[in-house]
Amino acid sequence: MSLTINGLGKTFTGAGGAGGVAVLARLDCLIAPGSFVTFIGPSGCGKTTLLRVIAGLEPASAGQVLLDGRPPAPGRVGLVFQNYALFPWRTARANIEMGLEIAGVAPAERRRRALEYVKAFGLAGFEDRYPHELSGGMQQRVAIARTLITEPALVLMDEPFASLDSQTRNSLQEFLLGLWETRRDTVLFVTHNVDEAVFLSDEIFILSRRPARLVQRLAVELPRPRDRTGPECNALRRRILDLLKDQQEEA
């Protein structure tokens, strides 16, 4: 589904309405169906707030978010968190089933579907393990499976690999791309990592320092699979770093 963001603004107000902090400055963008788009910007610029507003976890102060021309219905937007947000008392399979359980899917059917995801996500043999018994990479696979099993129209990912070591991070980036190429979900991905943005994205949106506004929209017209250290990726990486440096120097 296409995503339209029209004049989206967000201001947090203090006690009694005083001391407001503007976080989003009337953002406008159109995201094509099935595309993989990354938002990147200075630390604290409002990237996570943007995802939370799109997901309906925070009300917008101005503007609107539309999926195929309509406000997102409940359950149509999935969000993958940075810290996995798994329930420690539920096994990997039971965590994956969670969204189906909330939706009222019968136990036998949600178990069947969850086990399909367990297999597809390379978690076979670990489905009855609890989160503390899984590696960080496995926990994030569980978190992604829990989101995708409900088949949302839009997938939001808030720095999902930030806490992982570089080798695991690279592996999960490749895993995520494989999923996306098969499913063609519309993905909005937030990261601080320029290499990650270049490796994953169809388009990269550069945001300003807070309050966030759109500085540049970059199309990544490089064939996949991409060479992380190739000259084309390096050139784009340098361009993004220069744009981000400009934002830091304006602060």
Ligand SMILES: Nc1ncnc2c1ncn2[C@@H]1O[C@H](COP(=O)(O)OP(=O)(O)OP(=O)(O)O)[C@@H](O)[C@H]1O
Given for the second form:
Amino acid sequence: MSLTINGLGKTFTGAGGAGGVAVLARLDCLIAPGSFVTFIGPSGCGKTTLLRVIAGLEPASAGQVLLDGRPPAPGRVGLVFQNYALFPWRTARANIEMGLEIAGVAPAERRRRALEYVKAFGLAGFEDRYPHELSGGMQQRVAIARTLITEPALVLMDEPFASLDSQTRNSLQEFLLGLWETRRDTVLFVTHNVDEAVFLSDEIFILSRRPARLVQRLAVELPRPRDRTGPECNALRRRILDLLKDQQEEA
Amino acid sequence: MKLARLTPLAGLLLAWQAVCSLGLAAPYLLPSPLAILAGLKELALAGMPPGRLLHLHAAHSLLRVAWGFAAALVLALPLGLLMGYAPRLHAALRPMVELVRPVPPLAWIPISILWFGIGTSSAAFIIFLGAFFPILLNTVAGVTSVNAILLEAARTLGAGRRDILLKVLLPGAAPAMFVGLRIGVGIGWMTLLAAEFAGVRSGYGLGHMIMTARDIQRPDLIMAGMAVIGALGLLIDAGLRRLERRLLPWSQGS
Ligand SMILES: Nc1ncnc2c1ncn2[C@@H]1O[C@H](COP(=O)(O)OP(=O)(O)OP(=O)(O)O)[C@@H](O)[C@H]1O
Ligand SMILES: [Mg+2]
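Could you please show the structure of the form predicted in complex with the named molecule, as a counterpart to the form predicted alone just displayed?
Time for the whole complex; same chain goes first.
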């Protein structure tokens, strides 16, 4: 599905309506179906807010978000949270099943499908564990499976690997790319991490400091799998870092 | 290890027995542990008043608590869930709760006797009052403490109000509900005794048994009755904790 963001603005009104904080300033972009797009921007610029507005968790103050020309229906935009947001009272499998349960899928059928995801996500043998009994990397895989099993029209990911060690992060990046290459979800990924953006994305959107607007749009035309430390990736990284540095210095 | 922890208790009992055996305390004020043990046997086999056996007293007391506690549970859990979920309902009911809650359950005894007469219903009513508020307030607190991120995660998975209530807030609040249940049953158990001191119609009840023992000046039986009350309270709490571990294996707390 293609995503259109039209003049999207978000201002948080302070207590009593006075002194609002402008977080998103007239953001426009068009994202092609099946592409992997990353938003990168200085910390606190409004990346999470952008995802929350797109997911419908926060109303927009201006503009609109359209999926194939229509406002997204509830439950059609999946969101993977930075801190996993797993239900602690549900086992890995029951967490993965949650969306199907809400959609009214019969127990036997949702169990079958959840177990397919358990396998595909390398969680076999851990399906009956509770989130606190899983490693961070496993928890995040459960969270991603929980989102993808509902086949959302658009997948949002808010710094999903930020709290993992770099080894686990790299392997999850590769895992996510493998999934995406077979499924071709439309993915909107947010990160601080330039290396991650370069390794994963078809396109990188660089955001300004708050209130966030688009500074630059970079198409990444390198073939996958990419060599993280190869000269092309390094050159791209340098460019992005320079653009981000400008944002810091303006601040 | 476990036995080692019991050493101080055993020491205390020994010292207590020694004080009594050496005649340092008047037996009509402080019966010895062995005398209490004998009293326990008498309560179980001969009864107090004679013929009314310990297990029947206990059964009557437990039944009263079960009634009052069940009523508190059935009303307080759903109401607490809704109050935690709907801030306006919370705001509307809060003044009433705040007005009634500080009245000690025991202060309701005279009016409840007037309303329900002496007997199981008035005792159950007192227990209900004692158990209701801890269950209600802990449930409300449990619901409001559920991490907002989890509600959002459920919403992005397509959850509506009903799903949020039943699939997120209810399980999320369950550990706090159990805290409320344990406090509630504890308070209910304590208030029961006082309610029974005020009189029982059937002639059965642990509180009634103790008051009868006091009337005939039998401190050994009084203290044996106290021990039974303590032991039953402990048993109920242990049972609830077991139930919690079974129902909420994911919750490591408490
Ligand atoms: N509910 C809210 N009310 C008021 N201000 C808010 C609210 N949510 C976010 N903000 C403000 O909006 C700004 C952007 O926050 P946001 O979390 O979107 O940034 P971010 O780019 O995701 O930051 P980070 O890199 O730290 O994840 C911050 O200054 C924050 O204080
Ligand atoms: Mg953020």
